[in-house]
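The chain that follows stands alone, in the form predicted alone, written as structure tokens.
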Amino acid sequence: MNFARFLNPRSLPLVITTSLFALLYGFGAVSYDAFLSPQVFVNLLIDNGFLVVVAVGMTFVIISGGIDLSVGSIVALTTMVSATLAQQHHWNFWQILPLVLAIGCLFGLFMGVLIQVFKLQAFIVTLGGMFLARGLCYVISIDSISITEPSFTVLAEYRIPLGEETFVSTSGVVAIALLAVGVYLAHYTRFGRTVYAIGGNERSAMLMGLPVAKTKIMVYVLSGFCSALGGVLVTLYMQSGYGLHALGMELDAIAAAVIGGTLLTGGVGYVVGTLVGVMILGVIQTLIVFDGSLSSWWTRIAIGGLLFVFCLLQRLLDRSGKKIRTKN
């Protein structure tokens, strides 16, 4: 019985998607002296602060059994917005923050309408939500704009020491304190636990009586609020707007979902898998420079195959506690 709990697909990806990371990073330990500094690791976080934050409002989205493949236009919408307002009229940091947040839920919101209200499919209402918001960056400028208004300076060089060589940034901070909201929401909340039962079986959902059209379009002003929270962290990591910041975005956040544990299918699901899966990318990235021999390209060509491998690996677990259940 214990044998079967352990191959339930709710614990054994997320044991294994741990395995993976601890097994790159001792293979960079062994291989890379520099690679055990304290720093190298916090720097995976550093650096994909901003992925994280995405990242878990996508896994909230895929949890329910949608997408969205919006955020990484919204992203790059927040930059530009930021940007403009900080350089051509002189707002602070603080004052576009609230605005651009809102922008982001205020996307979230409009395409969790039309996919929940009007019965769309939402692989095309957040493709439609990409261009659109892709788009409006360009509207707004085609080049990038620097950012050097001194709030945004200051939040970006801000470091907080955790030893006499380590540090974390701001990104860092924003990212564990989202990770930690998004791990309480989802397991200790009824909006999670709506969200897990909408993605399990939407029907059943329905019939229990739980609140689905309300959750369903929450789940996408999530999605929409975390994307514009990562464009402020991108902005402060570029110090620029561009309409081209965070292209692709959305596929590192989905890809970091899967190789976290979460089933496309929905309704199975970890935000701490999700991070780890970030750390996954982080780490390639990382072994790759350490190298410094192989080209940036074989970042992608590693996580296309670990999404094979991961999504092989769900279809096998999927099968395997199918036939277990039957037994029992």
Second form
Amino acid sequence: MNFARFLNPRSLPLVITTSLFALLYGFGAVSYDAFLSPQVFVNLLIDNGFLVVVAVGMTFVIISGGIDLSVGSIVALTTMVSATLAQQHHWNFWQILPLVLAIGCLFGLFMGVLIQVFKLQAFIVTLGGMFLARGLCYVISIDSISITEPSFTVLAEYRIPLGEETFVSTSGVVAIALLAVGVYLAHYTRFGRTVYAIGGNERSAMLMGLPVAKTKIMVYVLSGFCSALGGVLVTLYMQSGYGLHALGMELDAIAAAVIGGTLLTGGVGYVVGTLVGVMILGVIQTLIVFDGSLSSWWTRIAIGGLLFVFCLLQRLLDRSGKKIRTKN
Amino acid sequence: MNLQSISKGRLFWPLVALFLMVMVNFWFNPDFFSIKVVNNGLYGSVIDILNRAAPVMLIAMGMTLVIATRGIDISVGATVAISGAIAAALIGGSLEIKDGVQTYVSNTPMSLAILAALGVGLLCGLWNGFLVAGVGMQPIIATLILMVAGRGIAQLITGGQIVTIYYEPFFFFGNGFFLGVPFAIYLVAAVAVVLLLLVHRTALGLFVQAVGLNPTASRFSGISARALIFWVYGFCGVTAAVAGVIIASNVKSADGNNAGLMMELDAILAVALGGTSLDGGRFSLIGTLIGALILQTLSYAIYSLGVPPEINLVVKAIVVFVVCLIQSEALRNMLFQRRTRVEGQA
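Based on the form predicted alone presented above, generate the structure block for the form predicted together with its partner chain.
Now the full complex is given, and it begins with the chain already shown.
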């Protein structure tokens, strides 16, 4: 492996992100003794598992050149539907799971069809989806519903030991599994390659005979599915359903994807990068908790700052890439 | 003028929608148009709707110009929170009794505090403008940065708490009446008149449209597109700041977390309802004002009908989808083709 490959504009953001993660983690380890405990690292995954799942779906949407603002609301709707069915209708977890996943897919399908068939802007359609899903939450109930259904609590409290004194929760395992599926889909399937092609240049993709319409709709279905799965994980994590859960999660998911090196213009990005992006958001949060004196709102300011730096970086890379092309 | 030319006017459909919403209100609430005079102020449903729509109307006017230049500003809600927080933190205020006379004391002079709030709004807008016009980021992403960080900054200013304001003169902006009409309505009218004059009496409106329709062509024709876009975002920031001051004054406090929450969406929706294409270019400020009023009348109807207010979001979602579909050229082509096909068979 040569050095030039690292400086490839496509992978440079990922290299920078990974170094930044190592740097932040190293800073934490030097400053606080307890930071080096493996559980702190695993907790990053446990506390942000749902965000990993949602952000993977978002990554596909952004690579295809679109955007999905409805993910946070679909997460909330999933928690609400799960909680109501579990508490008031005494369904168990395994009956609810397929239903909520189907609801997520249907939501994605609906928005994908509007975007693709009627040529509407993804931004405004998914905005409508966001209103609709949050509104439906409030229609179900405006109160928070705690879940005491045994099948939920068993799963929520289930811990898989990893060596001594370290354990991982169900949501951590699901997040890693979904990430693996995402990487496989993006880099080893026809679907994934088509998504990259559409993001790079939709017209060319169409002229190449790729199934553009079908793939674009499927991307939103995938995002809806990931949001619903993320919602299931949030339900387990919070053990409740509430219309105000996951407020603003779409922003975190977009931020994670961008920080992980996905170009917002589409066509470039790594699903693994999104994991690193989520982990960086997690480390910032953990550092602020360990510090104790910084208030929680510094998280938002730090995320905004990081987002700025990475967007700037993307623009610079884009410009230098164009210069090289014109020179050649 | 025949019926067809009227129905093709750009304000026709927004006006029809507003008329229908008003009629729905009137149907269920015969007192809808009645206006009473209480304590030197006019009270009634119509006044209430105008007053409550004021912040969204202001922001939506700034948003109209931004959208006309092919942009979007999703950070206005955060700007509302920041400017409200600045105003509240600078004014604060307390009630002191000197020589048996109650006087209201503010931390800094009120005019200074309001200027500071508007200045910060301008800065927020110019920051967005710099990212879009200077750095060349996509507008959604450029303003996403401030949207994420802005609420953090607002909470930083308020110390994470809801800052209550105890300085009575400040309440005039959001609650006061001038010649019987709520003061906020005058603010909207003033901004609207100035903007309409600028847009229709000078070349500014033409420039904005030109930049939105074809940035390259407008640059070749000598319009400094970058400077224009920069200042248009700045103006949008100022309108958000004015809205922030009105809201802070109305609720007599500043809440970094919830002030102006989802307001960017309402503003964008008002612009879309008013007939401005989200693809940039031709825009209508009057249409935007009507759009904001449609939204507020809709909410009012929902409240007065006794429908649970939770339905409001669902209704708004349906409105978004319907408006998008009406604007969709693809759908129009589909319907048109079908009709010609049917005619061809006949």
